[in-house]
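Quick heads-up: it's one chain on its own, the form predicted alone, in structure tokens.
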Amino acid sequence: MLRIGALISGSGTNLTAIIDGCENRRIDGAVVFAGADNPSAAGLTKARARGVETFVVDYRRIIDEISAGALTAPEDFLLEDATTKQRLFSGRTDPADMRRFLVSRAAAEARLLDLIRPYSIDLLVLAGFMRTLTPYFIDRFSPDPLNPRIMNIHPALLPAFPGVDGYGDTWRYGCKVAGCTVHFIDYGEDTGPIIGQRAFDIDEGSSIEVLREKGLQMEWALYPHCIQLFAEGQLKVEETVFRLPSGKSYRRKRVRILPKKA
């Protein structure tokens, strides 16, 4: 049985759909913990609730104190590392800003890992977590690039429309199709390989609260799909390169989906 364990900033609804999926088998797996990095976070109720332990990271305290200095980097932080791995940031970004940005979030990072480790979980899965995981954190828990261990689900269908407002961004630009896309955690913000997607049509003169609600339902569904997909071994991550007319190519890491085991 997969042990899941699920990190959560805000209402925890698609963690509700991950541990009503283990429940009634449409994952072979339980979810073993709930964390967040919000204190407030309604969805840590709804965990505790469904009997699931809880656990915050207040990540906003300890920002608060690398900035005043009452809190430093954990030892095994490399800062070089760090920035060279990290594809967040643009080549404009000051860097000052950007080691104020790592540092801080590994100090974060280094707490959540100590609070995971007990668990010995197999998959982590992201369910509104409003934080963007470093390279601190990558590096330990999911070490192998082709062996990913870290579950997003993303509000648009990726590449496009990545960051905090899927949704929103999809209806602003007057997409005439809208979905959600769950994929892998890599370096970058919603860059990692792609699992699967799901698409609706939007309908001429709909609400962004509609399509919110449409896009919603899409992901509690899709969400325990993938789940279900890695408890069966069924990803595999390939890398792969692109030759382009010109000459030029790209490498890029891709999800096929094995067959099912019989």
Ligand code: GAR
Second form
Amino acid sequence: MLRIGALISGSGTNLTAIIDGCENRRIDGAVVFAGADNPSAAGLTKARARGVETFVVDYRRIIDEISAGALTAPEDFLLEDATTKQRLFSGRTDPADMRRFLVSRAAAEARLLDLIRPYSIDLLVLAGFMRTLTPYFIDRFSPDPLNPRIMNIHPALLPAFPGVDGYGDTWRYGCKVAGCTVHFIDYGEDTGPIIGQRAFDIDEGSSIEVLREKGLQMEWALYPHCIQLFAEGQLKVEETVFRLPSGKSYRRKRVRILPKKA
Ligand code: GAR
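May I ask for the structure of the form predicted together with the named molecule now, the form predicted alone having been displayed?
First the chain shown before, then all remaining chains and molecules of the complex.
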């Protein structure tokens, strides 16, 4: 049975769908904790009501303490290593801004790692967790890119519309199709290998609220399905290289879905 940890920031409806999936055996697993980056995440109350242990790592407070000089980076944080590996910012970002970001996130992530460690989880699911994890966390919790164990759900058909408002971005752009994506985490923002996607038509005249509601309902089915594929050992990340007609090559880690074991 898979030991699942969840990180949330908001209402926790995906978390609820995952807990339901474990209870009704669509997922061969159990959610052993729900952690949040802010104490007011409504999903914390939902988790506790379902008997799931919770904790908070107050990112806002940690970021403020770092800015005020009241907190420093973890001892094992290497700025150059994190800067080289991260793919959250382009070369145009002010190095001082990037440093502030990476230091404050490493401080928060060190606290997360301390709280997560005792649970000995197999899989960490980000369920509406509105913080990006940096190389500091990823290297310590999920160091092998070919055997990743952090999943995220994103409210758009990646690679379109990464970021904080996938459904809003899809709707404002005038897309005719919307959807959601479950993927493994890598060093970029919503760039990791894709596990599953669901799409639906956007009806003419449909509101953003309807789009969000439809999308969320698809998320509640897609996320448990992808977690169960992980539980069954059906997800294989492969490094693939394609030679393009131009002579250039395209390299990408992709997920192959293996047949279910008998
Ligand atoms: C979901 O739509 C999820 O896809 C999105 O936040 C919502 C959380 O809802 N996640 C992201 O945007 C991550 N970048 P929930 O708290 O009710 O599960």
